[in-house]
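Heads up, the chain below is alone and in the form predicted on its own; it's given as structure tokens.
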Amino acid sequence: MAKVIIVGGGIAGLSAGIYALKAGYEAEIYEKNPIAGGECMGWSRKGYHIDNCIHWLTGTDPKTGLWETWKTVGAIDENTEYAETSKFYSSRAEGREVTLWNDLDRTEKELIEESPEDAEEIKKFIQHVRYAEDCVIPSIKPMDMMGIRDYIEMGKGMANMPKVMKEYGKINCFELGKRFKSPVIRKMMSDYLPGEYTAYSLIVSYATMTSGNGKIPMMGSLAMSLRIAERFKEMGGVLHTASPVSEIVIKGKKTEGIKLEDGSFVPADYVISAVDTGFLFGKLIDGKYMPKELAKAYEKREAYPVTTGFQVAYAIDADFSGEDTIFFDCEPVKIGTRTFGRISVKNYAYDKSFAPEGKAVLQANLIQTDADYEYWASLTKEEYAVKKAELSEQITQRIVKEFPELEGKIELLDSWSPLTYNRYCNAYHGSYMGFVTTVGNKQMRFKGTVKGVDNLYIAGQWVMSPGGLPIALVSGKFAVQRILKKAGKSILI
């Protein structure tokens, strides 16, 4: 039975795993890491558990093909319990406050009573999203598999996307905010996601929740990590962690296996790479074999971002008033060479399971990029701690003046920064999503193969924009087919 190698046991990698099972080749993951998940995770500090990762997750209506590659992992299934809440979040600015409701019509109504001089706007907007609610994630075979049925049904349930793209694909999410009057819309528009995002990746975001198909599995990013990489196990699959791969061994145009940090060689009929790109080309393999495509992103730093953030996180009093996610603006906090005047908090209270009972956890974050990344790693040791805790005590005064009932309720757990999702999953200037997809340049995407080298695939968000856990998911999947399809083998897995 031919040998499936797997480096990174992320969500990509334990996808990759669980398939590769299901297709009848024995299957190996190689973590680095004490515990598998990769950026999909969770940990505890004082008796309170901090999630990482899941703010909605997309595939969670049964009616969708992701819901089924969900299931067919271990992540969620009929039985599985989601956070109750009624909105995607919340922005305050200049004493006013609005929401985007799960519930459109609610939204609707909300916003045009905040600003009925922007009323056509409103609608256009609420309109567009309705539009998006259908637009689907492939995951039943990588697009260039697909023939022309495939395409024809992937496009009866996405026929009102062009409307979406025509509408909102060549504006970024600043430009949607200057088409409203309202100073409190106009923030909201670019306040969930980077303002150099195109415009229809909120679109799309808000859809995916207000159709159904993002929802919060209660327990967080950790427990579902830790449900897949159980059923990985189950299946027989063997899974190594605190295993650190040091080299993809290639001999001529073929991998040989992997090459451990402690030196010992595995032998692999086929690897599938399930890490970082950027830690991929140049560190495991070498830098020429990065496809065209990526090479581009990486070098077209301003068309091509990412995004990362320095976070906070607290535990408070479960009677703070705030559900799910609030942007609000405050006195300017500094980081390197750029200002913040904007933060944003989430309140976890949704989850019972994550605080001791009448308490909560609260998380604070500042979303941030290259250049901060660039900032925070030129620090030594000593000015890093210095400057982390010095930021952190002012985003707690920051909150506490915004929200004067949690005065002497507040208390700080943890804080972290673009450097710790760099140095526990190698993760590209700090970057927990893929490439930012930026008005007038192509979504960032490539197959996951490896020319000149047969037998070698990638897996992970990173083969296409705008990444994330549902792009790994598919993609250790998609990894699978096309070592199925090498073999001449039905892809259908």
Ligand SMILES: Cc1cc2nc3c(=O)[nH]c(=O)nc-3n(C[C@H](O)[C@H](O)[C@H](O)COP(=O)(O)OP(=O)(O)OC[C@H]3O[C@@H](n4cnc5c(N)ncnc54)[C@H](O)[C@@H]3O)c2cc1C
Second form
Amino acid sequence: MAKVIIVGGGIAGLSAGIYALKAGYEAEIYEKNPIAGGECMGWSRKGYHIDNCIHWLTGTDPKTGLWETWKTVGAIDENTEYAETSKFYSSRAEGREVTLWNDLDRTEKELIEESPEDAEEIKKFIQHVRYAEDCVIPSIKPMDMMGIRDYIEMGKGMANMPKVMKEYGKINCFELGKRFKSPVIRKMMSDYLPGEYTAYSLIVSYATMTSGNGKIPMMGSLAMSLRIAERFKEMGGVLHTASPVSEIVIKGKKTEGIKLEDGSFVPADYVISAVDTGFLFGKLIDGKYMPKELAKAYEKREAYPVTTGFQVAYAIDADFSGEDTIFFDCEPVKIGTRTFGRISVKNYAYDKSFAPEGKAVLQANLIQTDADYEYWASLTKEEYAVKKAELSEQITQRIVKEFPELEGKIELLDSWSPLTYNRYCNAYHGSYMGFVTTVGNKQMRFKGTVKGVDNLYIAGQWVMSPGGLPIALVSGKFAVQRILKKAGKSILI
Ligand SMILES: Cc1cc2nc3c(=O)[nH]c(=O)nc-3n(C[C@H](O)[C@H](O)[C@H](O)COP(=O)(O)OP(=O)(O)OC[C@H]3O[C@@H](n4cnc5c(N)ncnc54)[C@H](O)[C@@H]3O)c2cc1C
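For comparison with the form predicted on its own, please write out the form predicted in complex with this ligand.
Whole complex next, starting from this chain.
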């Protein structure tokens, strides 16, 4: 039986492993960390669990192909329980508060009550969110393997998406905000995603929640990663943890296998790289193999920024009722190279397994990008520790000022920065998503093959913007389908 070696045991690597087994190959995953999951992760501190990934899982609607794919890898099924959240997020400003509810009628009514003079713009926004509810991430096969019938089928379901692109594809979130007169609605439009991101991304993200296709599985991100790893092992796959790979060995036009950091060599018939592409090219194989599209995105940092964050987690000794995510104005605070006059907190009380009874975990995530990563990387170890502590304290003060009921009831659990994601996952500039699409630039995507190396394939969130869990998932499956196609076998797995 031919053997597929997968480098990296995040969601993409685990998915590739499961689909390789389904396709009849032997599969082994080599993961550098002691547990699988990569960026779909969580950890415990002082009896609390810090969940650090799923804000929404695209593909929780059983009518979608993505749901089938998540089910195949053991992430969710018909019995999965989801968090009972009712909103995407709320925004406060100048004594007012507005919310993007999962119930679109309610959002429309409340926003119009808040700002009747914006009624027309609000109605247009809501209508386009409804259109975007049809947005589908291809999960049956890669788009370049789709035939005319597949395209017609996909197009039928997404007939309204061009309208969303036309109206919101050429403006960013700041510009979207400017279409509204109400100060709080203006701010809301660039609260969740950084203002430079296309407005279209905000519409599609919100639509994922309103359509019921973006729920949060209970027990969190780590539990989901471990369920997938378990499925891989039950199917006969071998998962090597704490096994960093140092090289994908290429001879002529083929890879012969991988070399581990301990010096051992593991032969393979096929290799799927499911590590960060910024690490793959240059570290595991020569940078000369990098596909053109990808190289262009790495060069153009302004046009294709990355998303990472400085984050702080707290234990709350109270039944804090602020549901889910709230953005609010605060005294300016400089984090990395950016100064924030607004921050947010996300309340994790929706999952009782994260905290002792009557208590909850609260997190603040301050978005960072390339220049901020450089800033954090420029600090010495001592400066880094001092900076993290200082900023954590400054953020605590701002949260308590906004929520005085938390005075004396909020305790720091942990804080981490873009460097954490780089250390833990070798993530390029600490990014936990793929390249951001900014206005006027083409969405980044490439095939997941390596020109000049016949049996090496690439999976992972960088294969297609904006990345995230669904792209990681399908890219693992697609890499196996490319192997099958090359071997002249049916790609339907
Ligand atoms: C705070 C946060 C919030 C997020 N929210 C969401 C969300 O709500 N919805 C969503 O869809 N996505 C979300 N994401 C993004 C999502 O977590 C990622 O897109 C996804 O997990 C990436 O998976 P991946 O397998 O492509 O990459 P990774 O998870 O980076 O996996 C790569 C793996 O390769 C391993 N590796 C690296 N180098 C080596 C080596 N030399 N040898 C062996 N192994 C190696 C790494 O340790 C890692 O396990 C969020 C992420 C974060 C951090």
